[in-house]
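Presented as structure tokens, the chain that follows is alone, the form predicted alone.
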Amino acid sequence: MKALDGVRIIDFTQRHAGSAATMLLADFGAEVIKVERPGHLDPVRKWAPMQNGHSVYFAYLNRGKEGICLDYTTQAGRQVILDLVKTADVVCENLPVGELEHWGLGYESLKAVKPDLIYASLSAFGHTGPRKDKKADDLTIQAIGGMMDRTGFADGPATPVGCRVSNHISAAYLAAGINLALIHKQKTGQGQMLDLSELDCLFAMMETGPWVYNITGKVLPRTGNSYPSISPYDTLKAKDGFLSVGISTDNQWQKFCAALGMTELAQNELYMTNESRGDHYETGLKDELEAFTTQRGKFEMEATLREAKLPCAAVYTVPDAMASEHIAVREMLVEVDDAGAGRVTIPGTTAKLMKTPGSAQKGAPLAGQDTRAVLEGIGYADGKIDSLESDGVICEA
């Protein structure tokens, strides 16, 4: 059993965002039914890297799912539509604001026919404000939500994290919110519109920016690596890569220095406090340790440094991560068959639920793959089926 067993999603959703949220759903249970439009499929289908001809990234994005093809613009092809949300618990779509309205497919007309619908819409800016019809895409919003302006170092251009994490977090978000309409709907009978905006998800990461702006009307600087009160805070160099160091106590600091045998540097009068290393840390601190981490290797200070239970660590590269013991104890590289790219490693399941757990069982629907089925299920004969297909209204793998 799933905690989302019994849970039927019509899926519009596509690119990165949209479908990891409809995905960590699927991952618990829910049955995800993604639709794509013939001649309009979802571009992360053409995303490196490939596989057989087929997107890895779209295999994971879409895993668990089952997939239509169906032209919603046409009066039939809408019908379809109209039929399979009664059906369903919830509509989830991150199409441009209003696509979907204008082809009477919105949420005042889907609530007509199941009244007790989650609708749930994540988009670039939401559905309100001076914005919410533009377009956007990862970096877009790491650059208006003030997190570009904060990351990189200070002497240098503003950068965006090396992930699409305002798409990350606003999934993270938008599956949060449908589980809790659904409970909402569990206890009231009643359904609702989630209005998600990426760019709200990504300001509400922002920490401590906005509420130092708002108290002391100071713009924090970009830091790099480091953190303001915290000295070393910072990447060393290592022998063979980089250290990620994090001392934020006094004890901390006479605990690191005697673990790497830097006898000198917890005797020197100017690094006793934090106060002091902070002060003196970009003068001459940081050279002399570098001149100590250069000559040893990452995993080999990351060892001894855990032994003195520090908070540092070695730098893992993508490889390094991969192949970590953690990442395979937690389970967060798993294999499934795809339909189209074949056998792929994929990353897994992020919550552990003891009693429901998730699990990826299976990759992602090749375009049009479930559509008959999906029909039929909902009570579509194979004549009208094989009508709605000559047509052009469905198509199938």
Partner chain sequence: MMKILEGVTVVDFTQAYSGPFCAMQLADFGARVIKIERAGVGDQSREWTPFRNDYSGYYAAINRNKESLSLDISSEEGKEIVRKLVKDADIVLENFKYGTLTKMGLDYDALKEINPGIIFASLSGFGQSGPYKKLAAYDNVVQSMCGIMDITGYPDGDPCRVGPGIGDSFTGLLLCNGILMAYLHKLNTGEGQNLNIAMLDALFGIEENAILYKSVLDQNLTRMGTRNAMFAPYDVFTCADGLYTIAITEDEDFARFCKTIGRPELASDSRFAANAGRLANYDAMMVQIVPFFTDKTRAQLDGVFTEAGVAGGSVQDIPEVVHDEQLNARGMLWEIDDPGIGKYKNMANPIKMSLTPPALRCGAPLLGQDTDHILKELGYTDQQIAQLHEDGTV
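Alternate state requested, the form predicted together with its partner chain (shown: the form predicted alone):
Next comes a single chain, given without company.
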């Protein structure tokens, strides 16, 4: 049994953030019906890497969903959407602000046919405000929202995070908003409209930068991998990569030096206390540490320090992490059969619910793969479906 069994979502999302939200909900049992327009299919169908001529990125983001292909810019196509919405709990979309409204598929129009509908919109900047129509992608939001400013080294520039972190943050907030709305509907029978902005969502997770500025007026500098108040808390060069350590007490410092055979360092008056280690970190201590760590392998040091119960980790590459026992036990890589790409290995479901677990059961739909089945499901006769198809209003895979 899945937590969202019985929840039907009409999904207009394209590209990344919106589709990642409906992906999470599909993993937990929601029936997600992805709507694409002929000639305007989801651009992710062309995103690398490709396998058998189909995008595995698309297979990942849209796993577990059904796919219909429908020109909702026509009167007939719009009516199909209205008929679908009558059977749905949620409409989810992240199209340019005003686009669905332009086609008569905005919240007010759909609420008229389904009063308790939950209409969940995600956009880069929201449906209100001076920049609501500005175009953006993940990097744009990382820049404007300050994520880049807070990432990087003191002697280097603002740095982008190497994955679509802003999109994923928005996706998680959008999914939470839909879950909250579902709870409210369960309790009261009321639907409502959600208007989420990717910039708002990223800002909410910016942590200390805004807090320090708002409370003290200070502007925090970038500090790379180190923390100003704990020393040594940093990422050090190893022979074959890098090692991160988090030594926060003087007792740990002594154990750390002993474990790596750094006896002189342990006895050095200059480094006896956390405060003095911090004072001398950039002006000598870091170099002295790296003189030792560059002689040894990252995983070897990780093992040695872990035996001494010291907080540390080698810097793993993504393939290192993929191959780890932890990722296997936690089922964070799963194999599914995708109708287009074939057998693919994709990230799994993160939150582990014991009675109603989430899972990726199958890959993503081909464009229009489920058009006929979905329309039959809402009572359309074969003849009607055939004529919609010959009129070019719908298409099947």
